[in-house]
Amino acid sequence: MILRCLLAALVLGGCVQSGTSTDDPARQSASWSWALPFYFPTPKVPSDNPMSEAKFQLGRALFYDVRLSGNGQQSCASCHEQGKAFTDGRAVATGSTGEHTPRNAQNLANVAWHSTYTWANPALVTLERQMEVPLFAEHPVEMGVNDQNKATVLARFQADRDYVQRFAEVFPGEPIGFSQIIKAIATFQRGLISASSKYDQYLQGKATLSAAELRGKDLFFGEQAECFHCHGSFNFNDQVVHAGSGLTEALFHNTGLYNIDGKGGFPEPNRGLFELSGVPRDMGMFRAPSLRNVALTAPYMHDGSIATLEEALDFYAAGGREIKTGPHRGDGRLNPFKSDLIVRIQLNEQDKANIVAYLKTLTDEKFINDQRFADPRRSK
């Protein structure tokens, strides 16, 4: 794993080139074209759900439509706001009935390259499968679609002349059903590409970084701060799949956030892979999120329990977190299941400030303001 991360880091951390051209024929078809920098591989797209502009636009409309929820009160965008890099700014998300989910809403930028979805479920390997979770989950309720209201929800779209026409164009001969809705929204999400940050411009020779940002970059990709071990890919995470991928390993990590019983315990129902496997060593194992647009996606961690980038750096520099009072009291630094990559790091205040300065270069203003990704009803 470390060797793979090092290779990725050499590309992103030490190689500045110009140009964005590519000769990969998989990046273009009659109905879709991937406009990507040279260091972005072509995404992997399911063979039964190919990309097309019409499907992307249909998925975009559905993503912002509250009629897709059981009670007609919430859309996908309710928890994934474009201005916050498709997060919601809350510690944990709130479903359509007001019920809180146990976890932080995740950034949707560049989700086309994730090898698994949600915070800790290795079985969810496509956006299509992931979409079933917010749509149909009952504990907790998110969109609130269930057996009692499925027909009502579909009838809303079947009665809309514009949707009827668009579904017929994208899925000829097929009814308007949840399979088609899911494929369209997954296509929209797969097209949410963030590749125009200041750091991307720097990699392409179109921008320069300040002295503080450069020093932060060197710390990030160096062995002192070691951030690159889990965030060294072009997408700044360690779960990446693309069109040319073979069998990939899905990596999850216990970062020492909790240790409520002195035996490595995390608070229920947020115990990572352990919630599915029941295997003790899976306690507290979560997916490392992409750091693209990380300055916009606070609060941080799977439960939103760290408020700022500065606090996040303090957490990692300490090799975990000690909570001294309350129900979650315990020393996460001593968690027996903590990743070997999470150790105490010597960072002074200047080092931390420089790393934060570098992380802010990953903000993509074009991405969060691009009308192509916005609510089509508001951007007309």
Given for the second form:
Amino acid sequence: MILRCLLAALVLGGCVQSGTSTDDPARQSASWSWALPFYFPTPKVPSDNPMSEAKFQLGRALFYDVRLSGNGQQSCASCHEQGKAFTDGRAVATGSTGEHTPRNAQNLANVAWHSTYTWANPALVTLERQMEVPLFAEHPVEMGVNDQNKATVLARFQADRDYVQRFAEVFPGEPIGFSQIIKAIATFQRGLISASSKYDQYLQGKATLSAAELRGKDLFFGEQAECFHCHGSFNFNDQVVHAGSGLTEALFHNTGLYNIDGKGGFPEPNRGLFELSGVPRDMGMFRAPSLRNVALTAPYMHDGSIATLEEALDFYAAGGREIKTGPHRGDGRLNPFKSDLIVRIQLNEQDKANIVAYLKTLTDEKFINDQRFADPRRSK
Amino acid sequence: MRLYAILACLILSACNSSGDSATATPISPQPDQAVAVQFALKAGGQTAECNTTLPALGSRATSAKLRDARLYVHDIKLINALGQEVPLALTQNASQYLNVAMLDFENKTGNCVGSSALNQQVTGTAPSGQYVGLSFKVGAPDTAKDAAGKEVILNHSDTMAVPSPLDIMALGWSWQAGRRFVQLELNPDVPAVNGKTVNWFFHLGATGCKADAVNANLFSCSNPNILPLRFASFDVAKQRVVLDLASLLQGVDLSQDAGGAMGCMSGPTDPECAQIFNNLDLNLNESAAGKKDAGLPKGDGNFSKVFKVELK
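Since the structure above is the form predicted on its own, I would like to see how the form predicted in complex with its partner chain looks, so please show that one next.
Below, the chain from earlier opens the complete complex, with every other chain and molecule after it.
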């Protein structure tokens, strides 16, 4: 809590020049250096998967390689496109065999700092373990690697001279296996840092916000719109873990999107934490996503059921969503498990337009155009 | 709570590598005897195999074909005449690792989708003696000790970084960072939907799992879903343990899905799970608010309706 307040203070203040600086020795090693603004803490990296530039580049190649899917049709990038801040623009993602996932593909900017992964799963706390879901899951099939084709999939890389050389360099003495592939991709993902948005420039004294953007910022961080409760960290979410973290509590929230039975129900199989626990109060609880690059990541919510930023703001202003017809009809505003933080708030059209203007300052053009994060086969 | 127990075990084992055996009093050493416990999968009186049609299952007497039939068991113990439970030291092979064994009743023929090998027995050694009973647990344990007494993470281990049979990806449960303890899948004889054969699943595994805040390799699960079984009378030479699909699916309508996953994937509100867990004598949810017994067995495993003993 204290940490969150501190971070919020750093982001809010913008003028605080202390804190972790870029010459912190923890941020650099012989093979890797975190280039982070002062208000970004150093990421927590698993001790068995340290960062290195060669591993990052190997992971980058694998991230964009369709040979990593069972049928050779899909890569990680198929659902995580750089130009869309590593989302896919769809309501829900489609796997390599055409099955739909129930959830919206998440953006990958600054994933190194998430304390849990996917939309609602406290079992997945590292990128390495999370990646087993898209690679190996069967319900639904995403990348579609299974017992029958796993040797074939690995053979594609074991037979590629360039990969053989790079794996040998990054993982000396180890086979080309899924553990190594996953570690490399996780390293690439940890390196996907978005910290050059207009708002970052502003925090670093390199840009000025317009009057509308500034007003939107004040609304965002103020008690009128209250966005900051769940989106107030340097990463604009409320699940943050970093190298200096102690015990972290993973927060999940029900925002009143649904109430299909008048008792708080969300439609299956998208009932949030409740899908895992069956505990009534976990109904509809999801992780607050980072809002960095949010203007690029439509549609919104865990199921992509809100099309635009403007609609998302209308939804929050109303304190939930009433659906009047169809199988999901019900008044989410009255959802008994809804977070206390989601209440009807007074936002006029100008307020909403200003907040949208502010949210657009979180768009990081450098991030989405950085050749370092692009498909290495298509860029230099 | 369970997490702390695991941590305590880890700490203890780190300090005391001699483990449990240190307290055994020296008696004249007896040669170990080889033991093979046989298992079978049946549907009522009929052996359940990939190429046969299983008759009249569930509340609507739906016939079905087997699609997959694999499960993990662990802590296999023989019970002596004094009622003492003596661990069976499992032979270490592709189907058995530490105290865990994988039973496989499908051979990838017919509608089956798994592996070509069958494995219908658990083999190991036990001290010589007379044994009158058997106990074991269905599922993969959180941890087990290796030969050096070191605690090894099992259920929540990475499928790609552990020995067989825990490396079987089809039994991995990535969303819970764990394993499917039981994978029983059927193709009920019902009309295809959109040209696709209907699959009916029963996946049992620990649910409500959370990774530890400090050590990402440690997990605690609100619903462990480990099923103990105990047969006070069991003659390992003459008898075998039968998993009876007809009893497992008693009262379940296989002709249509009542909600949740198609079949039961251990979902706490899945209607099929309510019936199947009841048949297994396992609490799908808390028996009463605050009881903290979700995913725990209702009894001691002595009176299972689903697992039975019969002559080989």
